[in-house]
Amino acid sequence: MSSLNFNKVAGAVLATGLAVVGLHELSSGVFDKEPVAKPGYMVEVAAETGGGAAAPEVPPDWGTVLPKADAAAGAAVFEKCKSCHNADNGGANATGPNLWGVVGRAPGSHPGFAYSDGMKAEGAKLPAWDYQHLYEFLAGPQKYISGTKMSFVGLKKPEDRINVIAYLHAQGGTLPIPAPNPAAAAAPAPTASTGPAPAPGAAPAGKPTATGTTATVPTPGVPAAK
């Protein structure tokens, strides 16, 4: 190869570097990167609303939700637990005891049907199935009584649980229905953290002493009684 084509080789391939790194500087000016912070995906997750633990449920002033109640709503919420009861007079058992006459019936006793033991002990202490705990127990069997059979998951909504006792107490109940006192559900439950407010310009109260009589607290500025 004489010298003049081995100089047109040499000055095409130096031309054609030099048009690479041209390209690649011109890109990075016009397609600028950021760099990751942190790799991985971005999941986004909902926020949540509200702060702090829920408020506890109130529970119903039985005397005024239950006349109210819309039984037929309860009778229909009923139908997903058919598959293991059923609420017939003198109607069989099944995968779970027959509920005609439940409201009233002492937990755990009807005739033919085996039940947990948490169930056995529920009725030990408790004479009857009353408004307020089967409204409890509705709202989460496996919470409510420790072991015992019926594994549904339990009804949420407070309105479908009404319904539902007020289906239940048409199907031969034998509780009645108490007088209204709304006062009761509306009063807010006490807690132990609290205690009574102190009256309006009353003292701090004393430190006890190690004998238990109560010490008074000295007043800055104020000679001490002798």
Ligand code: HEC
The other form holds:
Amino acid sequence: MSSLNFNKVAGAVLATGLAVVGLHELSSGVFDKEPVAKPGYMVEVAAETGGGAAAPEVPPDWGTVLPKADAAAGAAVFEKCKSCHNADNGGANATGPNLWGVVGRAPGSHPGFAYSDGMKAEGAKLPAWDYQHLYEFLAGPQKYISGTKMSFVGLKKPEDRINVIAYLHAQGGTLPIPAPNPAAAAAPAPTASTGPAPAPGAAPAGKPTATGTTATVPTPGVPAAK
Ligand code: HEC
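Other form of same protein, the form predicted together with heme C (HEC), not the form predicted on its own:
Let's see the whole complex now, leading with the same chain.
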């Protein structure tokens, strides 16, 4: 074999090898990929039997759910709270503190009420009740604040909590409703009847976000005293 022929043969072998490898790569690229089962987020359906709101939940997108929330339904939910609370402007404390303006108020700060140490500690951490913290607290008060005096089992259904928060917001709440953030719209719709729990991987109860400006009764322009 002349060296020219040898080169031709070697070149052909090399080209064939490359083609084989290339085909393999190509076919594995085409065939080995798992097809995406379902695009988008997964929605888990809350177990009907579970006690309390144990599972962590993705926070609702408050800017999306609050404008759609049913404050009248929230008023009906609030009937469950009335044995201990009222939400009237200037209403008296009872077994629980008066809840007028509680949305945007510092936890454990209503004058004249003897809060538990747990609730006072919450007030030291959290400048003001915001939607998300109320949502988590109302799911299971004792779970959220150990040692709380609020001996209420909690509201299991996300839509009940959203609606009652919308109702409380309408009772002197000082926190604005945020702009919708559709990226977080995996939130349960307040009108849903079966209580869907949103996607897994919930964020932990984090530090309060920009809610620290109106800790107590807001005087426009004057930050609340701490
Ligand atoms: C059995 C009585 C009882 C019931 C029913 C009850 N609460 Fe309470 N709630 C309390 C008490 C007592 C506190 C004070 C807790 C503490 O000091 O630890 C409290 C505290 C709170 C707070 C915090 C107030 C603050 O000033 O920081 C909110 C908000 C609240 N309750 C909302 C509700 C809602 C909404 C319902 C109904 C879904 C409800 N509660 C049902 C007794 C009750």
